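To begin, one chain is listed below as structure tokens, in the form predicted on its own.
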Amino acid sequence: MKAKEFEAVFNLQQSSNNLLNLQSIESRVSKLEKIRNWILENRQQIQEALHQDFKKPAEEVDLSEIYAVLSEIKHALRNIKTWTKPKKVEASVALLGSKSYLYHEPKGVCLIISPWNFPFNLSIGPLVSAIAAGNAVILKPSELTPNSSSLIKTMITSLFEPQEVAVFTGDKKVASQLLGLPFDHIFFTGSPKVGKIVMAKAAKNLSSVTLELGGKSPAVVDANVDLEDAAEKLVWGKFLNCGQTCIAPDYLLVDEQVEEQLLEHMARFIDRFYDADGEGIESSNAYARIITRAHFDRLRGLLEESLNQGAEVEFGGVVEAKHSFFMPTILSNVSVNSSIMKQEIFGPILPVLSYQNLSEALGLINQGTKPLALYIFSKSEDFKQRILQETSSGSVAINDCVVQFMNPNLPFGGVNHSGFGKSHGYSGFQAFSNQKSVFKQRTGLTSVKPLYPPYTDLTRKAIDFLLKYL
């Protein structure tokens, strides 16, 4: 596809932007309802597309893709009139007699570049926010999930005119050409490495950006904890989507007093989740696969390097390249200087490190970049509060794992290296909106007229009073 085709659609959306601005809130509601209805009517096709791409189980598609988007739509439909209503804000005494308001207006023509790991959720979820805010959108789904991307294109083409929403599929060349256009906002979900490229290209057009990136999200387990509950939640959160989740626990820090017990519980839950019939995890219909051979080879390389440096396999370690099968793997005795502890794993390998005191664990967390998520498992309020106060992360979940993403009232996003800007619910609506300040004054009146030139003794006294009392 040539750049001229992208420009043609972009220009079409740009020329139609004023008409979109004039559309009623009911029009936005209608668009969201169309998306919701299409999803409900095509649930099986969504499941099949993701299974074809990387054998994602239908139940995981329902929970992590379909439910997540439907929840976002439901929340937007329930709140859109409140979000879009001008909000009156207080003015200072110095501006007595005036009125001040906040208006939310669409940013304009927006680009959404979505990743492969949750191809439906992370494409349509941001689209819901963009439509709720009244924008035109060009969507670029990942080329690594061709079946999902094709389905998304079919969906959008059937629901929208290209001046409203358009989809372009293709590889990084397509993304690069799109990023050369002067979008009013760019929403990117992916790796920090590519996020830097997106930000650099956006800077050339001064396009605002939301970057949903990743990083090494730690999980910290206290000795004062329900070990069985923690193990069950950690196994689910880590190996959901075959570990290919940006907010999955990337490594585990566990009090040395309970490390052995926790590992035993985790091994038992892996078997319960993925080998209930005893026929082997490779036969499980509840476990996805690694997305591409290149990703598989990278993960295998991390595993082999860790083992060569002295790490021990507590569970798993079995891989099979032909079918991109990578067994849930837990490692102990991992070197903090190994590659697996320096880069985001983004796969079903969980390094486990023990600590003697919380300061040791906090030091390890804080020597790295700020993570997208952080998990705390403890019954101690002091333990929880200390981690909350002494670390920085995009989100924190206490005594649970990954599910914070499911609450549309919680802003989702990172900090610094793990991204910036927030999504979901009102935060997503704001990401795609320009918050415009509106100041209203009555004709002929203003409380600052006594401060106009010429500057007399009376003017100076008025300024002195203003500085001292108002």
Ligand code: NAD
The other form holds:
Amino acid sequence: MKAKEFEAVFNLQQSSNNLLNLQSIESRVSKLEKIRNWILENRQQIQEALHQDFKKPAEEVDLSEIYAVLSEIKHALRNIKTWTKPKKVEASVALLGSKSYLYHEPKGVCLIISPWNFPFNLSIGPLVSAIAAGNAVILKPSELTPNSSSLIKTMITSLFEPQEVAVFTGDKKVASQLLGLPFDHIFFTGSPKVGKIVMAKAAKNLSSVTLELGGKSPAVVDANVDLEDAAEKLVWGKFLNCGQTCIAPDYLLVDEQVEEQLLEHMARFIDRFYDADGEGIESSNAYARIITRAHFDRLRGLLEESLNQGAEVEFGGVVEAKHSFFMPTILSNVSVNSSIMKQEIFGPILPVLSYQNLSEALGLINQGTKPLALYIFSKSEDFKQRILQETSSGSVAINDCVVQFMNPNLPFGGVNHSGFGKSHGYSGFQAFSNQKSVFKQRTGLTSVKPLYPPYTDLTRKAIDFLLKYL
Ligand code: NAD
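Next up, can you give the form predicted together with the ligand of this protein, since the form predicted on its own came first?
And the full complex, kicking off with our chain again.
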């Protein structure tokens, strides 16, 4: 595909944009229903594509790709009439007699660039919000999941005209060419490094952006906690998708009094989840693989460097490049200065650091950039409140991890380095909408006219009267 072809589709979408604006809410509903029906009819194909891409287990596809998108669609279908209705808002005393409304209009032609780690969910999820908000969309899925991306293209081509939704597959060259076009909104999910490139390109056209990025999401475990419950949830949240989840617990901060017990419980849960029959985790059908050799080498490098700097393997540590197999690995005694504590791990290695008091743990969290997610495991209200008040992150889950993603009523996104702008449910709809302020005034004498020149004693009295109300 050449830049000119991208431009042609962009122009086509832009020229049909007014027509899209005029389309009824029912037409948006029918587009969402088409997507839902396609997913229900092609569930097995989606599972197969993801299995080919990185051996993602079918159950994880059902939960983290299919369920996630279907629940977005259901939520949008249930709420679209309320979301799109103009909302009346109050006016101030100075504007007595007038009426004020918020309208949500489509932003126009939008670009969605998605990553490989949840290739279906993170492409179609934002698309659902964009369609609910009435936009035309160009979607660029990741080149690292060729089977999923090609299926997405087949799906969209079979459901939509190119002036409604178009898919361009390819790598950063394709993304880069698309980013040269003056989109009305760009919704990017990926790394902070590429997020900066996207934002710089968007700035040239003053396109608005939603940046769903990543970073290091800590989990803090108190001594006053149900340790077994915390261990089970942490093992699930960390090793789901082979640790390649933006909101996976990146590292663990645990009260030193319970570190040993927590590690024992976690080891037991890893065995229970991925090696129940004792055949070895390699043969588990519940455990995915590392996406590419480059990612595998990066993770192996992080592991080797940590070990060289004195870290100890509490579980796992076995890796096998030929099949991109990287065992769930837990490390203790990790140096805070090692690379593994500086960059997002994005793989199945969990460094565990112990603390003596909470201030130490908070100091470490606040030294880094603001996390996408933060997890607290504790029974103590004071402990939870202190972390909530003394840290900043995109989301917090208390006594659980990762599942906050599944509530469409909770805006999903980061803060600063972990991204900005929010997705999911009404927040996703808002991301793709221009909230237009509409002010309706009466004709004739209004409450504002006494303020017009020439400025007389009467004007002064009117102004003094207004100031009294502030
Ligand atoms: P990435 O940033 O490498 O790639 C994401 C997308 O950007 C891909 O489609 C890719 O083709 C494109 N791209 C790559 N280089 C580009 C460039 N120079 N110019 C323009 N486009 C370019 O990210 P990834 O490896 O696919 O995904 C992993 C990252 O995404 C992690 O940091 C993770 O935390 C983050 N992530 C965030 C969320 C979230 O919702 N916040 C969800 C999933 C992943």
